[in-house]
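Coming up is one lone chain in structure tokens, specifically the form predicted alone.
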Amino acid sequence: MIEVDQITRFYGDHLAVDNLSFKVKKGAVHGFLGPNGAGKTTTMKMLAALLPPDSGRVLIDSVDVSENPREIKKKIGILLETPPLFMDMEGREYLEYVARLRTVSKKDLKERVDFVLEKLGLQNFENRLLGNLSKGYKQKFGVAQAIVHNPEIVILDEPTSGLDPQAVMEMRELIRGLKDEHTVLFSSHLLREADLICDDVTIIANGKLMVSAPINEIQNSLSEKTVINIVTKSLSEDSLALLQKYPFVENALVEQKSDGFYIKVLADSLVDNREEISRFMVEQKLGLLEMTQEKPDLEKIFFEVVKRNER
């Protein structure tokens, strides 16, 4: 449904997207993942014909986006970082307005608005001013405007950003439900989210492709690896360098917090190496507070592929 072929985009001298290629299958929920500033929003704007690539091309259902932007926009519904709401409009009034902009016919307009209100559980808010709604419901109306014209492709950019836990769970269920009728491209920097929602993932960092594949295929490629989570009172650069010299350690990522150093070690081994590491921590007098070992989930996969490609 979507084919991205070697697209590049500059903002002045800044390279935002660097020779990026990936594909999205029809009927899939495809996770587009990467840290903040990775180039996700820029890429999505190029896919939606809102921003031209400096080089390369994007094909939507075999149609070149740059050559046929008007045709492409009919096929796509999009929610970027902030829902494009008119805060002085009521919910139904707003969706009818968007549907008319999206050239939904008069005879189909009420049916489409009724459908999205019911699908997103917004019936009780159709006569409320959008400006008076919670952030979660504003976000739902943002999704509603993206699907009111029944597009083939729905692009959602960080749709759970800033939501409370209950609203995040509801948004996840909503996105999973869109798969029945649309191809969904869903961006996030929260990798656990994509693990719960997506069929396939594309991971980028610094505008470059890290990996693009089905989640289970990536997980299987890491089936012989484990992640060791360590918390210590202190950590020096020399101690970290010595830790990374262990033959089973592929790499280590460190985050310093107020209560200590949080170390994620990707181990190229299914063996439990915690006893060996704990001896090392005692010898280095690092003040070992906690250590667990687990199989990699998508967050650990992201950590592994990004760090590997930064070498």
Second form
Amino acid sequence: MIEVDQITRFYGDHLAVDNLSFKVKKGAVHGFLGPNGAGKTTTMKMLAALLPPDSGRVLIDSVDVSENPREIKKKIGILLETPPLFMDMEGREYLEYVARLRTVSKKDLKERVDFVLEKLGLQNFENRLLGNLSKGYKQKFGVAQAIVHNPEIVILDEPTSGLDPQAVMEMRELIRGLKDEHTVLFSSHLLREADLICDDVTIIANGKLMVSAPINEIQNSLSEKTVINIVTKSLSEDSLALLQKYPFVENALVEQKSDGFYIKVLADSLVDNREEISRFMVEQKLGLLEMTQEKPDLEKIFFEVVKRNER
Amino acid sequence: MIYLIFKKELKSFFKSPLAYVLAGLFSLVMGWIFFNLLYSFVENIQALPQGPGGGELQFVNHVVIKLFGNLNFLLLMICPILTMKMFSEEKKDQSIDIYFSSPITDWQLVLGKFFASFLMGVFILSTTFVFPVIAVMAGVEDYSFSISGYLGLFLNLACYLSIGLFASSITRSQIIAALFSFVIILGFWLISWVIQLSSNYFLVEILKQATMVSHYENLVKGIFGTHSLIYYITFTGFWLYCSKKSLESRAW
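Write the structure block of the form predicted in complex with its partner chain for the protein whose form predicted alone appears above.
Below is the entire complex, every chain and molecule, led by the chain shown above.
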């Protein structure tokens, strides 16, 4: 089990992680979500003993990471955003080298590398130079190095980033498959991804914890809410302020595009409020072009918690 | 772990054409220099003043010392090339994270790379091992100068490489790493030129101990003192320590 206990980390004057606490259950796939620059990578580095926190502590199986980082590193496999590959090495050669660095014995080496190559479907690439592989396969070798020493915990930082749709699907399948043998913490800014893969999620923004809970619990807590998507020709700040004063409006996010203003309203009610909103739009002469209502998915939850933090 | 990293680096070096291009160019230039030194020695042997050591001493003065001077100068060019990618390339493509996420110490990483680069340097220098053999075959009986000369050369190699490793550890650019190490090594050479310009005895003595050039000159002349050995070990150790500190800065 991973326990993150009030960790804070600065880069110079910039506060990257702010008093963050959450727990990752043993054997779970835990999604670590947040917008770009939220502090996900910094947190993951602190979990893997790559970076010490300025304050607070990370406990893995009740052992403080900063007290014995070398022992902790044997228990963790990490893939940061860029797969750490030696481009002049062949696939098997690379995995054997990494496994030896991570104290896999010579006796178990072949068996372990064979297992990982098979698990990730990389048998046909074991004699290929890593520098000549496609991005998808490089990413797979990135995951392979993270699990080659059979760690208890696997940390993956945006593992599907930059992959083509086929490779994304394969990677998601792979992460789900890791659950049998490892505790997986993986970060993403694609929330639908977490929805598909994770048991629990932690959402952070600006280095602060927004929410950390089982994914179905979060969805249930927000099941009483609806999202109304509105498109108008014009929008003034006054009109937006008035809209936000409606009692059922929890939050409203505006994006200006070439063909109008796209407004997302998170409504704290299951009642259909579209009639009231459309009347308001007409009164304000905003030029209502479109309006739809939907149940919130994880994307909306994310939008809601992040905006709540900004207010 | 040191041996593991050492082996990986050597394998990578010998896989790349750089190893053979460097060794080829080095042996070509040094062969040409050795040939010219020998030719000029044979041409002028009659005109050279005959001292107490006879022709052999003249050979040492006019061929061996000059040859080792040139070898040392070429090392100044080659060492930054050998070390420039050691850390900078891995920092750039982030493959260095493999080491940081493994249960190894920064010392193991630095020493693994240092020993590997040292052996690369020895490989390149090995193309010149034929010169003393030629000299012995030509009738030169005292080859102790060659042994102490090569000892000095290897110790200088260790110094230059440790500087090169440090330069590579502070940047992601191989070119900047090479230039930076070249400038630092050159800086130590410049000290020896300052010595020649100064008349202050204490300053000269201090500077003499600070630069590897004067220690190397002594070794090439067959003068070996423990203070030189301590100097080389301290110097190399200092720059390796700086490399380790530079790697640690990732946590700052």
